[in-house]
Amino acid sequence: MERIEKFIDNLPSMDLMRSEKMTLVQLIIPVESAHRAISYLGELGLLQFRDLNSEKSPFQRTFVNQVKRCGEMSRKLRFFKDQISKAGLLSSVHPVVEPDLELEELEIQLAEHEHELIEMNANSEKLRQTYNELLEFKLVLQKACGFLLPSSNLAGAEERELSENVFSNDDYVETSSLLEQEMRPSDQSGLRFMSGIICKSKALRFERMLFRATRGNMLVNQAPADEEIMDPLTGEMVEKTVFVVHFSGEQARTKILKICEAFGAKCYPVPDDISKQRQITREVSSHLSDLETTLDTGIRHRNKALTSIGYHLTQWMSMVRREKAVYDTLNMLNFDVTKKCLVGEGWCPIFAKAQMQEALQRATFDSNSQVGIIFHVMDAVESPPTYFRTNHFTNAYQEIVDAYGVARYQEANPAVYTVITFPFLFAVMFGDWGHGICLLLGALVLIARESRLSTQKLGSFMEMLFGGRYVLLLMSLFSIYCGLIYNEFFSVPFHIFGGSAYKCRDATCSDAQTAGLIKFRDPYPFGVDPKWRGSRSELPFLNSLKMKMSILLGVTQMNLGIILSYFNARFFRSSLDIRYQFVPQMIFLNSLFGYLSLLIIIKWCTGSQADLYHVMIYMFLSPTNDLGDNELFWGQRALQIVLLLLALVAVPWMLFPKPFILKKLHSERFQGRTYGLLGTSEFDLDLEPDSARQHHEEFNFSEVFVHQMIHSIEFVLGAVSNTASYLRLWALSLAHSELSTVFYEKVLLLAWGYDSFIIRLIGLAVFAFATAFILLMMETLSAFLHALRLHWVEFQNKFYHGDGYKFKPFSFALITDEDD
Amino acid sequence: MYGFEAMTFNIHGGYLEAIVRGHRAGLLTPADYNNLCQCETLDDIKMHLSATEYGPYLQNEPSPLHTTTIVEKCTLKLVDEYKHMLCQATEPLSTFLEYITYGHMIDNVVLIVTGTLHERDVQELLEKCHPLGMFDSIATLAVAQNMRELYRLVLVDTPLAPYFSECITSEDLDDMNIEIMRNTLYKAYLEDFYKFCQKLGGATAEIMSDLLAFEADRRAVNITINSIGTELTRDDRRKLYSNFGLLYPYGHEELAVCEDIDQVRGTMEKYPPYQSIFSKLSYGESQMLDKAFYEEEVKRLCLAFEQQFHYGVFFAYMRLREQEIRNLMWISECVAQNQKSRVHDSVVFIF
């Protein structure tokens, strides 16, 4: 016993297996270095801060105008960003890297930019709007003219034909001019017009008010203007329509102008002369063109200016960022008595220790602070965080573990064996070479890729497939061992190792399905025999095979998560876990299961033809009847009894001594405390770090006791239901080896079987489609979610806790970009 | 088909209901109102707000806030959950959330009339009125002159039209019969409604006659007070009140009749659910009424929540969402004008 000890004590540290020993630490910054030491630490990113400041509201803290100014200047950049994108100009690929400007600089800086953009904004959308408004009069004059001329002949078919005529010439304005001396339109009949341009989806719903209005009096023109104008608001081209109304009366017209406005539709006039008319719009027109080429120059302007803001625009987004991820946690810092030092405390892994001091004193010696940062370490009375140093390839499986529950502080992290269970279990369901092969690929795509594709901003599935890639590549690698023991490539079995051991009894091969192959060599050397695909006991072979496989894996790895828990209680010193838990855990675990288990290999080994349901079942109805033909071994039956006999006892050993013997022991150290012995107390501690932690609570024997029980049934309960479980890796693998084989030959092979060129490629095209969706998609995710469950609740029920907290250090390199 | 809403409805309205629960629980906390009463600037309420659900409304806005602007967001942000839940539903949900804004849309009528009456700008009107409560030709209700054109021009295109039915008169607008109109045409919308949800049935019914009776026994009260010492008749004020709801139709006898506050509250303890309204009240006043009023109606509100399966749900989340709004722009004005000591007058929590 004390040799195991020794040996245990011996093993390396297994420094992957705990998270990082964190400690509780204390700075006392004085004022004038606390912003600079401040940002050191969140460059080294290995500090957890505490909030002291948890019962003020946000705009009470110390720093808050430093965080509203920082929320001030990201609006701003904010600001440049739509404008730069609005503008169709791409923030520059390389950004010019300059030395940090001070936050002070940056804000003046940004201030004069901003109101410099407003200011041409403002220019260049009065300018708009002028050009805006002589275009719509341009067009409306355009329009109007041909409405007004028709209009005002009324006088005859001649005049018409003529104006009609006219049309088509270039000069039609001059000949029409002719005809208007003539004819005058009369003013004295009443008839008035207005004429305007509004926007084209609003043209009927304004026909229709301004009938209403006029009870029908009047008569509305419309043409749809050529050009498209631009919204002055939204920036988008707008469709719009000249109308001319006619109408008569004093009462219409303002009517008529209430509508107008109502509608946002603008009237412009629209003199009755002709020549006034062509004057007009030659002035319009050159104005128009004057204004064009200043709208030019400023939007060229505007551009240069925001091209040069889109230099710098990342760079200072970042120091913004962090600029406020500073003062944020200032915030969290309390001020000492004298109101001149920075009081923080913060979760820090004791590794870092030495470069947080080395850090600590840069920024005192920068800032040239006349008193050094303190840095002490302080008791803590609550739990640290959990923190575990991971790289790319185990990172994935973390996450896996995290998903379920963040370990407790320095309990056994799964993670460590899930590196490599995990894929396998997920393998033995998965197991095909040839689908192995493609995930793969796959997964060799993504990391040869990696570099790439972690600076990408990537869609929710593909993030999931890439954070996963180094499980892919784990999986696929065990799917094509566990493909190459299952002999299975697309459902195809391979001769690889050498010949098949089995051949038929006949020359013919005719009675291979009814009577059976012989056996006339040594066993095919890895994996199934080919022989047994398609056979008549193909199935009967490979389920007891994948069975019985099922139940040793599972076996073994509750056996691990046992053990891990034996570490578990060993590294907190709490040899009540393992007396009472633990040992009587084992013991029952293996007289059931482990049995089951050595039976199995036993007649793997000797090829006996024994019933191993009716002896394990049997072991509990009557254990001491004769075994009969189902005996493997000598003693078999004594050893059932006292196995059985075994597992009868260690339920109550792990039901009742351990709540008892906590409530003894909770008694004595109250008696302790009351009689001030500090060093019982102290040894208490550390025999129960639990309990320490938590020494204020009541101990309360009936909750204790209730949930011992708990503990107890779902442990023996689970034993059997877990055991049943793992039974999953065969039925999985059973599922997907059936799949397979259904789309092979149902859908292949049939396929195959025509001789026309156009059936083949449909075949193949199902085959490859449901290959690809069905067997390399659906059920990967199944297999994964199976093996998932396996770790989690079989695996992780044995040892795991769970109820930590992560660690969450304040670092730049995590501020994420929370606009994106 | 009653109690049996769960075999169906999750068919067409058990994503919105999903929609709009989720938007319930965005809204501010007691421990949310708690730190913006102790606010000293607006600064510090967009500040505050910037973590809660409206952020994202207002982070852009530049530094000198004004209460407006505050509410202008606040509004566009329900605006937009509004329309995006109106684009997903399909009847009679959409009908139903149609429904929910003729309320605006009669207050936006009203707000243009007596605008254009008193020869206000219609664009400073418009910006006025309630986003909710828009329709294409708003703007042209001030060419009318009176009902019969209000009606005529504009009205018969919107939604309000066959509530008009009542007021179509040749008399010139005056800020009285505006008023009627506006009393009038909401009594018409409410029956309407009322009417509706009684034809969906089921949950939704139950929930939705409770909150509109007792918006509607709200109204009456407010028409009878607001009507005391003015020169409407027994018989005018008896007209304007809904034809359903707790009061109707012997606690509407007796309101057409009051003559003083004090006569309305005799009425009103007659009725054991307003009795408790009432009762905080001292004699004779009747300033906090309305706040005793929309206390009651969030407490009802929050309880169509308790209830799944019916469009109550929605109909309680805009009215909660709007009586939040009311309780920002309360407090950001008490903040601008500092008046932190009056805060508490007029805020109405919602838990």
Contents of the next structure:
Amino acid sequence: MERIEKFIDNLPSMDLMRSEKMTLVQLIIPVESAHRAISYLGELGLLQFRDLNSEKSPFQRTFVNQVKRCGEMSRKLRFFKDQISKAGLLSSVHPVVEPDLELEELEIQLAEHEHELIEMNANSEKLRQTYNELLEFKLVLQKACGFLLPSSNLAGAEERELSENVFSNDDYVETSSLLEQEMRPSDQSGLRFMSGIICKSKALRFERMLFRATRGNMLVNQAPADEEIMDPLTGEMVEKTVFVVHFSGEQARTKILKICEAFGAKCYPVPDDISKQRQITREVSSHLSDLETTLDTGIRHRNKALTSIGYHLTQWMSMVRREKAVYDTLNMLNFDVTKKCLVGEGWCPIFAKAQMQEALQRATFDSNSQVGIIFHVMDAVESPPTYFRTNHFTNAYQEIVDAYGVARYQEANPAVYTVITFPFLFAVMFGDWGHGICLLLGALVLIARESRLSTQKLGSFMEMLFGGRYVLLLMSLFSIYCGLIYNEFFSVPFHIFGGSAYKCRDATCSDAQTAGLIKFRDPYPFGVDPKWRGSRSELPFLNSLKMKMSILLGVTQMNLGIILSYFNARFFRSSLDIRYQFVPQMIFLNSLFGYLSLLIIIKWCTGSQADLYHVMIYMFLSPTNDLGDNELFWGQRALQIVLLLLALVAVPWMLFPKPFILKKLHSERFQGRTYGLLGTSEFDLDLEPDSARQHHEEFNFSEVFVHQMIHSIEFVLGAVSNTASYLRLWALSLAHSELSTVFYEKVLLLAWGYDSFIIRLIGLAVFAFATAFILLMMETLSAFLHALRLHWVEFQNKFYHGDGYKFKPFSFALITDEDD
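Output block for the form predicted alone, input the form predicted together with its partner chain:
Here we give the lone chain, stripped of any partners or molecules.
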């Protein structure tokens, strides 16, 4: 046993097996070099600061004003970004790199640009509003005149209006504020009219309301406007309708005005005199022409200003984000008693200590500080954060494990084994080398475009797919491997590795697939013999094969989980967990389901017809009875009795000793007998990681006993349910194979039986659609989720606590746009 332990101790350590060793460090930074030191540490990205001002609100912290200034600058930059987007301009892909700006200089620049843009927007909005009013007035004049002029004079008036494109100043009669003049009231008792314009969508309701308000004592004429008008609020083009309402009486006029106001209709005065109408039309057209020129000039000037901002926008946003992150981090530091130094604490990996000290020395030198930054290691009582160094390949697998729970500090990492077991169990359910090739092509496309896609903003689904590109790669490769074992290419078998071992009973028979086959040569060298496809015994044979294979894979993976619990207990020096948890769990699981796996292998090797259901059931009901034809080897009955007794003994072995030993150790420690254990303040945490205690004085025997009882019952019941859960490998593999067969035989072959090219094309399209969306998307997702469940529940619950917290260093590389 000692030799085995020495061999294990001498094994080289795996980077991903245990999280990085962490240390708690303290920094004492002079005020004059604090900003530069934090900036350099942010560029390094290997220190997680502790908040030493957690009792203070954000408004009570030292650098709250600087954070507010950065927040205000972020608001201005978002305003610029929105304005550039609304103008249809694009930020520069290759921004201009300016020399380093000070925060105060950037703040002044941003304030000037914002003031300029707000002023331009206000002027543009006023001009646009005036332009819209003049355009509406022009449209009202054009349409209302047609309703007011007699039909005999209308054609002549329009000809005169169209012919007067150019006019001299002598013809211009000065009329002050004709746009604002109200229509002169005619005789109070006579017929009057009111003209205006309204949105086309409101015209019908507007007319109905007028009719009800005046009790039908009015006449409405409507005509669609020839031009769409821009809504100043939304910037969209809106269709309008010109209306003329004829009415009588002052009371009706008041009602109509109120209704117009309620519906957002604008009323414009149209004079009775034709010459005055022409004069106002010329005046409005002239104003419109001038305003168009002014608006175009303003838009060009505004776009030029936005373009110049766009060249620097990316750099400015990055700079403000970094500055805000620096001041947020400085707010986590404390002033010392002299108010001349800032004190900070944080976690860092041990391998990064030299890099951090070098960065702090550079910060002292660059800030011309007379006092250096003090960096020293502290003792920690709390558990450190968990940090795994991953790459592009292993990161996705680590994320799968972390989604269940972040590993406890220095706990065995399931991701090491998940890299292989996860895609393999997926492939057991998905096995088809035709479908595997399709997945492989998709994975290779994502990997080939990795550099380009990594810089783009992807949708949620595409981002998830791109993040798991290497998971998809291994899933596809294992699917091809399992598909070759199942001998399925879109459910069609091929003679890839030689001829079949079976032939027809009779050389003349034509129904060999149904009448039965005979074996005439050595077995097919790799995978399932293609002759099984379509035979009478195909389904029973494949069911038996895949069901037994699922049990073997499940028992193997559960044993791996229990073995990893041994390495955890050994690493944390918890001999109690090895003796009273690992050993009885291994005995219980393998006495029952390890024995079942052994029977499966023996049955495969010997070709026995023994009924394993009968063997396992009567192992519990009648262990002493003769096995008869179900006996697979000599001494099987005696072995079954021994294994059953071991399984029964293993249950109290798991349940009782550990709580009582913990109670004894606790009482001895406080009576002064175990002096060697008094020196460590983390005895409970390190030696008994599963105990319910955190401190000596909080030891509660009943709580520890209940916890151990729950854990034992969970394992005993879970050994049965988890083994049964692995049968999903068989069920999903069978479902995938049968679905593929149905689509191939009932869609593609059925369509190919017709001579019509159109029917064949339709059949091929339906088969391709079903393969892509059902087999390659839905079945892939289903197998992925089932493989995920097998790892999270059946595998990881044997050894993985997952109650740690992730290492989140202060790093500029981790700052995203959402942090604004």
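Residue numbers count along the first chain shown, from 1. These numbers were taken from a predicted model, which means no experiment stands behind them. The term rigid core refers to the most C-alpha atoms you can superpose between the two forms while keeping them within 1.5 Å.
Taking 2 Å as the criterion, R469 does not count as shifted between the two forms: its C-alpha moves by less than this amount when the rigid core is aligned. Relative to the superposed core, Y726 undergoes a C-alpha shift smaller than 2 Å between the two forms. When the rigid core is held fixed, the Cα atom of T241 travels 2 angstroms or more between the two forms.
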